[in-house]
Amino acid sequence: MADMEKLLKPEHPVGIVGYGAYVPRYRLPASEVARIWTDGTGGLPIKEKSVPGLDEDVVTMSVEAARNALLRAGIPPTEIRAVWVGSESHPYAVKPTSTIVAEAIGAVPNTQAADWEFACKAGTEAMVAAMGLVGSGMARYAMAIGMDTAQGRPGDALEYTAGAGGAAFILGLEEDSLAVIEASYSYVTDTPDFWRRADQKYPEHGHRFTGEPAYFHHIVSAAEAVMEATGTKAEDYQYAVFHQPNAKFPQRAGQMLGFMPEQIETGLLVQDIGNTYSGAAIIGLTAILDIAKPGDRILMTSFGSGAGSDSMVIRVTERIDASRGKAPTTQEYITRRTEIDYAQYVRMRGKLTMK
């Protein structure tokens, strides 16, 4: 378990100055996947998932989320001293996503830029680094993004759940923040539950490692540690959000930690948009911030295969009210939907290739 010395707390308190989400319009019902691969038999892990359009990728979606974050923050983009994009589906293997995003939002040239990877926790990984940059005094503002596109081998279980979307956060000092990050703790081990080698198109599962030794061990260990170190319990939080590869895992993790279903439901978006990988936990956080009240406390815990979790204790401030109505809410993106069939999905995701 963590003590106070193991918490990742910057010298100067840091929080979220602005945030923004983005979810593509297109939706593939899980029943469509079942129709193709199981003749419509068997259970469905979610209702539907989001799918990027032909002209969308991690770059374009990150730009949209970043612009929404800037609208809520109300700061010039030139004051952002870092633009960091976490993803496991960057469009280029060598060229960075972050420089394109920084250019598009007007943050160049006086900024630091880098792409981050850690499976599904690349977004919170970038947030922790941004906390350090701002908290050390090296920057007044830093942007962290977690964004991914739908991935999954045809016929694989991931075809049901691998969605697209994510969120962007601008980190700044406590006095500028609409939500203060009171504490952060990270827990990692080498647990090979999920991976994709270089030049491999689709990820692989380490099936027996996926649940107990990977997801649940890391989520619960990180969350318990940060709550113990901060002297908090489940009942001290109005909301909790966990990485959501499916609907059952985060609900069970919440129960293991003592949370009630009503504390989890606001951030549990996987039924409607699928698992957004690097954006899964943080897009849930944006949905919570859209309705949270000053004084509310939120526990957010991510999970990345390979494996690790970042857990944060977040307290909403009075500045949250001033951010309302400046950018689309996460729920508005979820409600905005165009249903597609499996053939359209195959075309959009480039799954049909000719040699």
Contents of the next structure:
Amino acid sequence: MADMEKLLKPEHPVGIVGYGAYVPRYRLPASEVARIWTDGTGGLPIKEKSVPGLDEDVVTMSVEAARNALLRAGIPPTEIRAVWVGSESHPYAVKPTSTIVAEAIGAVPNTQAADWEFACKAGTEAMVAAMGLVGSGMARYAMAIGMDTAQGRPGDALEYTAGAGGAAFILGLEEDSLAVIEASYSYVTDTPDFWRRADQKYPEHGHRFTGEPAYFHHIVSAAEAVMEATGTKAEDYQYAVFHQPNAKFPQRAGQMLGFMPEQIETGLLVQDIGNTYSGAAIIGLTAILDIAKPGDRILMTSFGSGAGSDSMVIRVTERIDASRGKAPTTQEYITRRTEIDYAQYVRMRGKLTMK
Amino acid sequence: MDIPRHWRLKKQRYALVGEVCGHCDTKVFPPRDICPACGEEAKTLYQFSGRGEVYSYTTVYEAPAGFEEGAPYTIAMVRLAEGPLVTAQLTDLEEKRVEIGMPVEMVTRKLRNATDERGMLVYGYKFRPVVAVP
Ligand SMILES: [Zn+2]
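Moving on from the form predicted alone, please list the structure of the form predicted in complex with its partner chain.
And the full complex, kicking off with our chain again.
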């Protein structure tokens, strides 16, 4: 396929009309996990991760991010014609997260609602679908959310990093947008790097298999293709943000694609909030939108195990300055912080049996 | 569990949707279709801002059935910016001492914790200290 033909381009250009982030306030330092499981020895993949409160889940967190996106968009919720929530930690196995979110933000009943699943790229998958719905003229606005409250098995490498958080986006036509999605490309193969069987509480991972053939291959292939097709190079972007399961992977992926550390640091939040799975790349995007200037270009590339990547070229418009101050910034959520120890963590994550 | 009752109350519970009196503009919460100020009919739906301040509060150590997992927790009467007083749980309080007059904002949270692993999850409003003033 020729490079240009690879791009997913809607009939009418589409962009982000409103965005909103959410991070719960509790933080578990990685040193606490090491204290319990390795006697404090060994390197730490991040500084700390975010942990949801006892009364929080993907529904409540999505509702808050969605309300922030609505504040920035300044549109009536009844004009949103799809509410799509991507996650691998939906509270119900059967019963959509999205209907509860749609009801809470006032988008019912004239709306699509569905939950999306594709490991950590369910959120960007929903964004691409929302581009189609708006870009075809079927809907004026569509909402895509990526949100997770991921869990790692106690003592597993994932327990250090499995965090909680995410973001919501309202997509609309270019002329209403604070950032235009100039191009989008998705790269997908069947790769068994990470999975969780139905009815299992904790995921399994393919250990050494998770790096090269999974994360790096898909991210780099998707990002290279979208840059190739749009005729852009790393230096044409002010910012780049990648899926961030730890601090090292996105830094190396950026390096492989020719990005400098300064282009990556704004969207690299994993050291402070952990890996937010479906929320990881997109909450990085919200932190960038919080400070970007009109005309800035952003490359965002997600990764979902199983495996695939969505890569988007995003250009910030003049509308950003009027919109972004209408809701709390991503950094305001990150600095709102209460440190907990492993015992409090065990209680808050429901690892303590009450009966 | 009273599923029909939870379903009927969802708009006011999820998003603090009350009513406004078309005669004297009094905002009404919870909705009761009659204006408490002038006694006229008040059926127009009204979306409250969610902003308010703590009017009084108490901390619950011996929680009733269904709420044990969250104990101890704080219940407050919150004076909404639009006037009405509502009773609700406060959340995200750590390190913040509750004070009369403390500004709070509405959030939608799980009202009961998942001790019942098979039942319906019930969501509704709580209040927390204001995160950031835009
Ligand atoms: Zn009245």
